[in-house]
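There is one chain below, alone, in structure tokens, taken in the form predicted alone.
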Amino acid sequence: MSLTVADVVDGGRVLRLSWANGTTARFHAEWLRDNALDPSTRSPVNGQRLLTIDQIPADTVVTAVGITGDGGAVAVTFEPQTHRTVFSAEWLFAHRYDVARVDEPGWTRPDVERWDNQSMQHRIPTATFDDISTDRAALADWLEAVDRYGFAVLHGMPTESGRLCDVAELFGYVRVTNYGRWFDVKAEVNPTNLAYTNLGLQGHTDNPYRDPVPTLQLLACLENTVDGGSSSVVDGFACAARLQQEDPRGFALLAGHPARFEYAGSADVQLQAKRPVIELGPDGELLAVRFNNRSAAPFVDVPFDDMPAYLAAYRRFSSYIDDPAMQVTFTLRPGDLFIVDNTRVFHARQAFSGSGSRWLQGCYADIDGLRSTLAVLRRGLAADAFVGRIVDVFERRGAEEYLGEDVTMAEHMLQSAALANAEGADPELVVAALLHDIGHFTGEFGTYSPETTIDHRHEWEGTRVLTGYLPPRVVDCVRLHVAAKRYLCAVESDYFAKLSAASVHTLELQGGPMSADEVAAFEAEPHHLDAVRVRRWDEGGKAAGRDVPPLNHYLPLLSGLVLGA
């Protein structure tokens, strides 16, 4: 996702950018300064902002911009603080806010998929306990299903009491409530909750009388020898969409007025909450649904004249929950578990016989932990895949000759990394030294030979391969290491004499020593001094027979730098 145009407009108060795919977006200078990613603005350790908004002048303007040669980033200078920083094209594209807005309320995130019986009954997302306990990819897939569909099923659970908490702890923490860390769902005499009977239960969300509500519920089956008792789930977001289509005013009423919920099932508990049945964010996003007729308190926050229409909408919404066309049904066997997003999916059960035994256990957790774990897993798996590609290319092509030097490609890059490490360079520079010539491996032309007559521009190929995976400083060093050779030949009178014959040959193909204008442009690059250091290690990594650590030595370092890992 490369940038093609960067224009300063409105007296420096706005930066207008265009990408190669035709997208154009504007950014306010104050917003850009507040969201700068450099170490003086955000902590390199935890990414948190180091400045308050009051420390950024309200009259901040952009005074200079420059797109990098590959279009992968833009350097921006702000005044009156004379602060210079670099934004990646990909980051800016992902965070642009100059976009068309959704006017219709009730929209959801693109990765939320609504469903009904026809679309979901025969593709219920499932996994096994053993798989998600031992395989990060399997766990990520299962959690992603919960995030996308609002529910998922698990088979092969241990049937010992309390073991469902092990599932919750794979992605977060058990939410302890007045029901305890976990609770049994069995038929009881004089139950404190109607769930503890053999009666059928209408589709509902749990604990709507609690604020904040537990956002995930897990139910595991330990025993089941009864007739009946099938479980079903209903997508509340699909019900909301149906209501909006069939009764727009009813949708607006259920979203625009709070309902009340309460629970006082035992002497030491009195819980109350006031929230709408359909909850929308300020921008109209559908955030949650709440429905539990057993726990509904009198509705007293709806104007008198609107109450008939409100109750009609509430009745219609309830009918959707009871509609078999909206329900996905399954029977829990011992060792089965299902999880629901308790802000989206209604769960229900059929009545069951009084003979036999049906023992379920439930617990609560929260979806922020699930989404956090999912994001970390996905980024970790992407990091593993990236590192795997690096290892693969070293193994397949590392033995190729390096520009006619007395070392192979892999030996050269490993020697460069060893020199960086010996000088006490930080991890980003060590990895930059290790991968500076990765473009030779992946480019269509391969490596140089003494007969080469064109510049293969391997630095740009390396930039393409590494962008989005490694920090901008690493990528910049790879992008600039060829330019650094031209720069050093221009500013250091004795540097040219240090070049090997192969480096002299490639220098000619790459444009020779820099002109004065090129020197100035290079020195304006934020990481040009780092690129010069990488260039010196590059030039020193050509000694035949030098004993240096193997690639595996650097893999933990590389994995730790992969973005998001």
Given for the second form:
There are 2 protein chains.
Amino acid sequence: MSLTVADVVDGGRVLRLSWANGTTARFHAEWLRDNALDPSTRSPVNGQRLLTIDQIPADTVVTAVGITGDGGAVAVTFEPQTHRTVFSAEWLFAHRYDVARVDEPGWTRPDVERWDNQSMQHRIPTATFDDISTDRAALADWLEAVDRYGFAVLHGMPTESGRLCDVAELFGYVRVTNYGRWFDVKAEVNPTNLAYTNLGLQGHTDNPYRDPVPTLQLLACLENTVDGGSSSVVDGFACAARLQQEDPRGFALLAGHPARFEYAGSADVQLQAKRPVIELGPDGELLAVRFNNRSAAPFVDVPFDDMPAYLAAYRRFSSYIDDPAMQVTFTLRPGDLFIVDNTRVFHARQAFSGSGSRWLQGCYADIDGLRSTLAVLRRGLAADAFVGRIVDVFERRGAEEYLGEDVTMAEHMLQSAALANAEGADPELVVAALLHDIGHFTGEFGTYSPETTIDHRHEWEGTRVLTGYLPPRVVDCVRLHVAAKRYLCAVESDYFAKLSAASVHTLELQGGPMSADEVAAFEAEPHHLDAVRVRRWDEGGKAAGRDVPPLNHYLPLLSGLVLGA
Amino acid sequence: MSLTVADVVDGGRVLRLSWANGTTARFHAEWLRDNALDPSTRSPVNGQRLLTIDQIPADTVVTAVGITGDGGAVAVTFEPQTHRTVFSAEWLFAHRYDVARVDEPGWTRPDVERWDNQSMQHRIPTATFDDISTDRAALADWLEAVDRYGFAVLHGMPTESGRLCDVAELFGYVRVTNYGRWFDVKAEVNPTNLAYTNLGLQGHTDNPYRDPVPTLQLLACLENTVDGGSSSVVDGFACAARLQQEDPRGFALLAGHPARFEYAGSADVQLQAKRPVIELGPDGELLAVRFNNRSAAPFVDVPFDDMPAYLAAYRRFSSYIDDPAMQVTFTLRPGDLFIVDNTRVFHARQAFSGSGSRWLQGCYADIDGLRSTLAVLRRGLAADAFVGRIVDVFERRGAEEYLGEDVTMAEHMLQSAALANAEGADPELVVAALLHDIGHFTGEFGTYSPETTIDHRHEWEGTRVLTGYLPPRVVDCVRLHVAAKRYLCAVESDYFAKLSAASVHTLELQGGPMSADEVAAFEAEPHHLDAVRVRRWDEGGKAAGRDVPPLNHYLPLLSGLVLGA
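Having seen the form predicted alone, could you give me the form predicted together with a further copy of the same chain?
Below is the whole assembly, all chains and molecules, this chain first.
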């Protein structure tokens, strides 16, 4: 997504950008300065901001702006502090805030998928304990189900006491409560909690009397020989949407007034919380639902005149929870476990008979840790897949002819990397040299031939392939390695003479030596000197029959650089 | 707070009540039915509700209502399910919702006290580790400071690694995160977090990129020989109030749009949260603040047109955090610890020099557990104090004359208890017999004499003294023991003849034998039969020189019954 236009407007207080897809967005100079990504603003080690807001003048303006030649980035100069920084086109697009917004409250982020019996009963997200313990991709899929649907089932758990905590520790941390690190759910004679009876339990979220509420609950089955006692889950976000559809005022009332919850079932606790049944963020995003008939305290925060309609809405919401059309049902056998997003999905239990035994164990954890682990797994899986793709493309296409030179494409890139290595370049530059022409492999045009009459812009294709997988400095070297040739031809009088015939041909297609303006823009690129070094190894990597290390030699180096690996 | 009027209005859908202090409030029949406290609605063992809302007809109405003779309770009959239950006057007063409400957002509950440098620097809530480990009252005071002010300091911690978790476990549970159960805060060369440098840190809440955020943070000092590095805390709720005062639109903007926070400082985490800088509940209560310049991500949820004013408000809020007038400052020495409510109080660190060493350890916990422990401690302390008051009043006043009878007040009550014991009555009734006349001790009028011409209503004074400390059945027996005399005189033809002369005198002051209506109301009291038994022991406990066990004999029984003990 390259940038096409950058205008400074409103006396420098606003930067207006357009992208190649036609999107336009404005950014405030002050916002841009605060969110700069350069090493003087954000720690290169941990990504944290090094400045406080008072270190940025309130009257910060943009005084100069320039889109890079390929539209991949924009350089911005701020005053009065004369700070110059570069934002990538992608980053700006992803973080634009000059957008249309959802007006209707109750919306959810795109990766939340609501469900009911019809859409979910026959595709319950399920995995085995072995799978998710040993296979990162299986674990990522299972966690993604929790993120997307708010629940998932697991089979094949060891039926040993406390082992459900092992599941929680695959992605996060057990939240210890007054019930312990984990707790038994068995029928008891004088239960401290109605869960410890054989009564049915209406669909509910657990512990709404806690604040913060545990955001994940795991329930594992160790024994089950009773009649009944099957489990069901209901998507509370689907219930909220249904309420909004069928009774908009009721939705507004349940979201607009706090409910109260309390638990003092044993002598050592007296837990109380005041939070709404339907919780919206200030922007109307649906954040959480809470419902529990057992621990609901008297609702005293609803004005008298609103109470009848509030109770009617509460009653309607309750009826959805009890509606089989909303429920997904399953029976837990020993070794089964289910996990619910306790801010979203209600879980219920049918009554069961006193004969036989039913022994579950529960524990709590938090979903922020789950989402973090999921993101890290996705990054890692993507990194693995990226290295796999690089190897694959070298194998499939490396033997192809390179621009009519005496080397194949693979030989050219391996020779360039070997030259970088020989100069003692750091790993990022070695990898940049190794992959600088990767766009020839992956682009639709392949490499150049003497008959080629258009610029394939393979450096742009390479940028696309590498962005997000390798550090920005590597990507910049790849993005700029063609520009570096045009630059060197402009600033070094003897450089042109060093080009191969094929390179002279493509130089022409690429625009010839740079103009003075282009030279200035190039020199403003933070990594332009690195790109120049890569370019020199590029020119040097075209000698037939040179003995250089194979691709395997570089894979540890490459894997070590891949972001998120 | 006795009830004076109970009217059924709006066709039975509403009950209108008035109390002796002039307060009037309406309750909906449906709400009352749902919140009934009887054993068929709430489990007597664990207090949880046994009904779901759909088990209560939406057209529930009140068809009969009657205030008890002393105004202490109201009996209510609901139809169509013909359910009869009793609510105490106190409970209804505490749970009335027909009240005026705060319109202005940003209010806090009454036990939150805001502070700044001037009001707090010289009264920092402080305790020692020994004190709070061994003295429940000291622990309660320290926890109450956290609840009220959002922070407290502790001296005399053992300077051993990990011991700060012991402090967390005095009141709750450590929240384990990716930083571990606890974490070191030392200057590092390549820190994963800017906290692990010697840079100053602007006042902030910790981990705003977590959701749920850890609601408590503890920081303990194990070593400190550096220059600088002193700590300060700022009341975020005071900052919010100041913003609301000085820039109401800015307050609305910070509360009205989510901010974003993120942390990916090490390879194993990618934490993100979207929550506002100022978080209000749906009723406008100020629930939390979040601020952290290091982990604030680009704010992309603020509409373009609001962004300048949003950033101005953010900037102003930041300036309050940096304002010495808002800061309370202290230096942590080895063995010192401070705790902050991480949803309210910002903590900051001055930069320190590289020479010497500074070693802190931090851990997280949650404030719901702290508040629960505080409530339980208060109950326990109140229970201890209650038993102490009973012993004290027996000692100070037990020898006083009882109504002109041949026994002292203490002898009368001990004899009544002995009679109950001899009949094999259960502990609640023995204690009711022991304490039935406690109102004579504590009321301003003392006991009766033959010259008394007004009803002292000592049973009502006794009810006041015992309510909340002893189970409702005990309190009801005390409350009804005078009514029981009037009842027995009405329904047992020979009962009047059993009364002592003094009791005949007071019977007249108390209203004489009950009318038929009064009898019916009395028989509707759930514990009226228990009260009748207590009354008979009362009449029997007036014989001079009887050898009965002393008060000490009953103290274990009494302590065992005290609520919250």
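Basically, rigid core = biggest C-alpha set you can superpose within 1.5 Å across the two forms. Keep in mind that this is a model prediction, so the values were computed, not measured. Residue numbers count along the first chain shown, from 1.
- Hinge location among Thr126, Val176, Asp384, Leu280 for the rigid parts moving between the two forms, by C-alpha fit switching from one part to the other: Asp384.
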